[in-house]
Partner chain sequence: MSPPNWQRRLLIALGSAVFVGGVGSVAQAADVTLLNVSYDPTRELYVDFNKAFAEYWKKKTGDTVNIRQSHGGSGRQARSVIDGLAADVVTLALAADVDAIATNGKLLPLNWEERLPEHSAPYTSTIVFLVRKGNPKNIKDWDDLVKPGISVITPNPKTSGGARWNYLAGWAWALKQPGGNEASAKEYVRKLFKNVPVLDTGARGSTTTFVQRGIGDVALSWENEAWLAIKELGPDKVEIVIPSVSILAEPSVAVVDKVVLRRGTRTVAEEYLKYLYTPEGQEIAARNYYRPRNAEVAAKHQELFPKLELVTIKDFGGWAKAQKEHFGDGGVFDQIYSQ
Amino acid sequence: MNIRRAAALASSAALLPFSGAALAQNAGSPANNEQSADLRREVEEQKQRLAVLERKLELQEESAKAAAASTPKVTASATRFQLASNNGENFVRLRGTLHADNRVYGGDSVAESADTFLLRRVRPTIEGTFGGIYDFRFAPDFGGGRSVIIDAYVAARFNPGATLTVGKFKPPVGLERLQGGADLRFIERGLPTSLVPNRDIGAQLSGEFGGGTFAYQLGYFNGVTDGGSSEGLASPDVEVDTKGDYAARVFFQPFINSENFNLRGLGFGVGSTWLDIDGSAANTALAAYRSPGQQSVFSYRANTATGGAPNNATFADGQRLRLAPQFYYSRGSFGVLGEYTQVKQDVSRVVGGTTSSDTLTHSAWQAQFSYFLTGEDEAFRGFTPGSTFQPGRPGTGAFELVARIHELDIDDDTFAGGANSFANPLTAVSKATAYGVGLNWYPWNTVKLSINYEQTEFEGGAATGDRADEKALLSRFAVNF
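Taking the form predicted alone, give the structure of this chain alone.
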């Protein structure tokens, strides 16, 4: 029983004697009519007082509800630190990523001095939502001895089929690139990711239909090199020419809402970018590629001038088209991810007044497999250990085995022409094929320990023919919340 109802009942009870008296008077002689009228007036006055009291109580209840609605909700758990309005439509969340790595190399392909500890990612992140519609994210990165803004964007979710995002974020192309650092199965991303954009500044329209069965992204960006981000441009975070990069992606999960659990985890699609860019010997607008052990294995010919104007460098000179078909599948504890990426790039090189031009096509692919030994369900994004590990308590956390094969293939025409070639075959490899295995341990929702072994075989890239195999043992202690 609430306060208002209790007060009403009490007031009604107080009126009963007066009502009874009035009825009794009415049953008497006419001489008592004046006294009955007085009693009726008192009853009416009591009713008015009761109405005023009820309204005051209503106002008090409304005020209490308004105060409760305006009281912020603070959440501090093992996976979330958040300050939110009572209705959940407005919140600010603190997140963070810390990846502390170690790299050790065997064989003759890498100098012994390359063995190192490093902070691969150090990313304090603030994100949130206003009005239940407008999202934002701000994430700097202090890893690798640098300070850079990797994410800074706002997004308006008008409806499930139309979200507008503006700022710096990941263009919608490579599948593994679109995975967050916490969801990666391997310490370093596969070779196809070397060919797609990392982060760029632009605008994107995206959405999904049918409960996620179909999703799309359409974007227009400044344009970055393969595997690059906009802070690496000649003028950091500023477009280098007047021609932006168009990006598009469609993705299907046709059985995501099906009762057939064997097919629910299937997703497939394709991403692409298109750009017409004019580079120069001073600003080549071309990328270099790294091995799975993060060693430089391919770059175009650079300037040979020791003074004066830049010369002899290979540079982008025309269209660049990326195409990236992709898929993933998960069923129970098993998951697989596959993607193929191709980039076609018009390039030129000027040597001794003679210009050489060509369209080069580089490609890369990977097949990645994962399996939870402890029975958890695999997923493209997000997973929860079935138990947690704390000394002296039951539970081991989750253990996951991973394996992959991936390859990078450089167009043979890149090395044609001897000294006039676009890349030097004595230093740049023409193909890299890598085999990797690893073990991930998740002792807690936000903690991950990983160890990977990657062996990469090369074609070309050395004065004597093929570069020696790279043998890399990588480990990581990660905190992601």
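Residue numbers count along the first chain shown, from 1. Just so it is clear, the structure is predicted and the values come from calculations on it, not from any experiment. If you superpose the two forms and keep the largest set of C-alpha atoms that fall within 1.5 Å, you have the rigid core. First, how it differs from the form predicted in complex with its partner chain.
- Taking the rigid core as fixed, one finds a CA shift for residue 416 smaller than 2 Å between the two forms.
- After superposing the rigid core, the Cα of residue 39 is displaced by 2 Å or more between the two forms.
- Core-superposed comparison between the two forms: the C-alpha position of residue 426 differs by less than 2 Å.
Can I have the other form now, the form predicted in complex with its partner chain, not the form predicted alone?
Since only the chain itself is given, any partners or molecules it might have are not part of what comes next.
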């Protein structure tokens, strides 16, 4: 309130009773009729002044209220840094992901020199919305000593049933792949994720109906190798050939809006991609697969030419079809995620002028369990710790136990034919089965410390017998906001 006006208002208000009293004293005295009229006029004038001041204050308040309604909102909270228009339809948000990891290996499978600290993800991210409809996200990644753009897209949310997204983002296939890096229960994703695309450039139409009970995504992308991203292609972020990758996914959460507490957290669906791709000995368009400890455990035979035209490499030569049925379920503090992924790949190899071709089918699956020891609710995306940890104050943060079993199975035909096989059985494993346990501590909404132990058994992949078990102890200090 304007102090001068308030003072004037107060003094005017104070004057009124005295004026009224004077008027009453003079009433009935004929000699003072003229004086009474003057006093009445003065009282009226004082009343007008008071009313004007009151009205001005009222307008001032209205004006302040209107100004507040159009003032941009700046949010700097424990979880969010954002600049938004007052109606919330336009905003820009600063986000970030920093994952500082340590890997230690036991046993004979991995050389001691592989023990390392590393920056797994360093992703300063800007995202936002214009007009309540047009979203964008820009996220580079400087983790692992590289500088790449992992997400760069715009999306138009025309209505809940139709959102058009164009740019670089995750194709809609693997369930754990679609889970954000901040929401992962394990430090590294499971083996089924090795077979699905990571990030690709393309366009997608997506939406949901029935308040999220049914969701779909339909996309067309440049096409990437299993587990790969478009920045990893021979020409980074550029289409390999003229044929793209069709992707589709449907997902159901039939009880998401129901009162049925037991089934509300159930979701299931299936994702798929298909493309027809012609690789070559120089550009094979095929992937290598990694163990849970991020060691290379499978690759096709590579180019052996020491000069001249590439030769002997196995390359993609036809269709690549991925299929990924998937589900998750949570009830209270317990959650489970399961997925099966299969990729059928037409491959060829030219040895001494003779071409051999086949269709190989690799598959992987996982069952992953999580449980909050501190009572928080499990969810596929996001959660809030029941308490935070700050030294000297009450509260421990949230603790979560995780366990999983996952497996990768390489088609036996990959190794058929001895020296003419598509992959070398002496270096490439034909099967990997891993068991993992871990503990996550969330001392703050945006901070997470994780430790995982993962033991992986292999079939093949060694000069004699099987590759030695991999025993990996992975830990992470993460900030996600």
